[in-house]
Amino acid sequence: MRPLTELETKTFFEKLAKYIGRNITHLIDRGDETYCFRLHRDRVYYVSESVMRKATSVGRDQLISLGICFGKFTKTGKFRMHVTCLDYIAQYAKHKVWIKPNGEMPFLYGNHVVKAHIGRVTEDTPEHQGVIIYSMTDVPLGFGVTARSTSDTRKMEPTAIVVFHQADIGEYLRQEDTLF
């Protein structure tokens, strides 16, 4: 477990941003306690100072998972963020996308969202910028990268793809062998 490289960092907080933006800053800066983002194993992890400082005493080996993954970097330096994110960032998400009953499952088993599907958007969404997916019951059930933007997303045909897939909660279920 160590602190991210300043390249590490940069990867970092440029993918985070693209969800939420500068709200990063409410993560960091807590009202209840500090917390910090760690390293260990090409892993991201979400941790609160005092739980960090304990977990110093654990071994690097023995040392399995520390706080929330937030993601893991490839081999080839990209950094990919993963579902157990989620809870964090749907609170302070710039764009959402909320999507109807019928397509709520059609995205759990990791398919995109088409026009058909969508209930709301939030207005002025640009392309190629990372939303949240909520309900119409506002549960958050993962995130993507919108194809278009909210004014071409309206000129376009119910089949066409809003939201390129990213992560959703389905995969607990989906790859729970290979998750660890």
Contents of the next structure:
Amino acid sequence: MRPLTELETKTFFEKLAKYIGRNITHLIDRGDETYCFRLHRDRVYYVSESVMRKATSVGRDQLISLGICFGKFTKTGKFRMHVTCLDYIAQYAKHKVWIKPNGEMPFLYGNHVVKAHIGRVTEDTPEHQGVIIYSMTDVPLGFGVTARSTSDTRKMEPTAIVVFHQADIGEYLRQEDTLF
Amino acid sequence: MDVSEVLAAHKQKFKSVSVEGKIIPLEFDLGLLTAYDQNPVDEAALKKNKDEYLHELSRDNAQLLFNEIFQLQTISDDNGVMAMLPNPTTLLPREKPLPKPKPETRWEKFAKAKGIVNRKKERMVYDDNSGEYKPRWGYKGINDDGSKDWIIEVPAGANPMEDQYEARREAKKERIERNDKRHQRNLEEAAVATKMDQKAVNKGDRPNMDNVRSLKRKEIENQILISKNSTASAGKFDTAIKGDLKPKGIKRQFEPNVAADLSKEKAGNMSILDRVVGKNGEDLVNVRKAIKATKARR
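Next up, the form predicted together with the partner chain. The previous block was the form predicted on its own.
Let's see the whole complex now, leading with the same chain.
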């Protein structure tokens, strides 16, 4: 376990900013307790200071996980977000997509979101923008990246992909052992 | 017969050799057959009739250059009359950088410190024995170390049976060998000096045999490490040799995990965030939305 280097922080924030933009401030600077990001076995964890201090007494090999896993660094140095961080980024999401009940299942099985399944979209979402996907009852289901801007989707066919799948809560079952 | 009219008519066909209207006189570099005209270009005339204006200008300047050439001293021979051109005055920049000063040899350094100056001596010297001029050294030179003496006195305390000619030859061989060694040492030190920190060399630090050896050692160590990695398994399954070199990796340094307070880390994260997202975050005005709204109003 160690703090992130400057380069790692930069790549991490760049990915995170795609979803929540400047709201990363609220993750770093919280009212209740000091939270920090820690790297352990290529994974980035969002931990409160007290938990982090306690975790220092656990050996590197013995420490499985701590706090909330936000994602991991790939071997090529890119950052990949895990669905475990959904609760945090859903709070501060800038752009959202709501999907109809008949589209929930296909999405939770790891498929992209097609136009026919879309219930509502945040107005003026640009192309390739990170979005949070909600069910119509406002339950966050995962996140993805828009394939087209909102205005462009109007002209598209119902079967066209509108949001590329990035992560969904079905992964809690499918990738149970590597997720945390 | 009056030919003045004919001459005048003939003269009419050519332009005058005197050129007027130059505010700044031209600069000439006759060595390069060049004239520099620094007068401003008449823009109006240039725009009006470009070709004609340029033609006129170059004719005038060429005329001035020729006037200047005709004032030079001339010589005439079978090929005709020729002007003697002065040396060029225009300085051209050097194509290549100045050569770096060669590293001094040990003797050069010593001579400098002692103030010994190399004085030129004539190549040929008068030889009293033969009554001829002979080279100071080298082939058929006078410097034969007495090997041509027809008789040599045995020095006091020396073995009378020893061949003194042989002894002289031996001594000469030895001197040559010693000088060769010194030459080699100078070459090695010069090679190191070019690799050494240029600042240290400029300060007057000379490479000595110690850092010649350490540099060689470093080079050899590097080669050993490279060759160790050059096996099929990249050195992984080689039999370990006791006291063998271990490759030194790069030590990474991280911030302390549990600092006294995390405010410093937080501030660092904030500054990185500023760089990633921009100081003011997103634009205050959503331009797309604004355009759409104004369009809808119309």
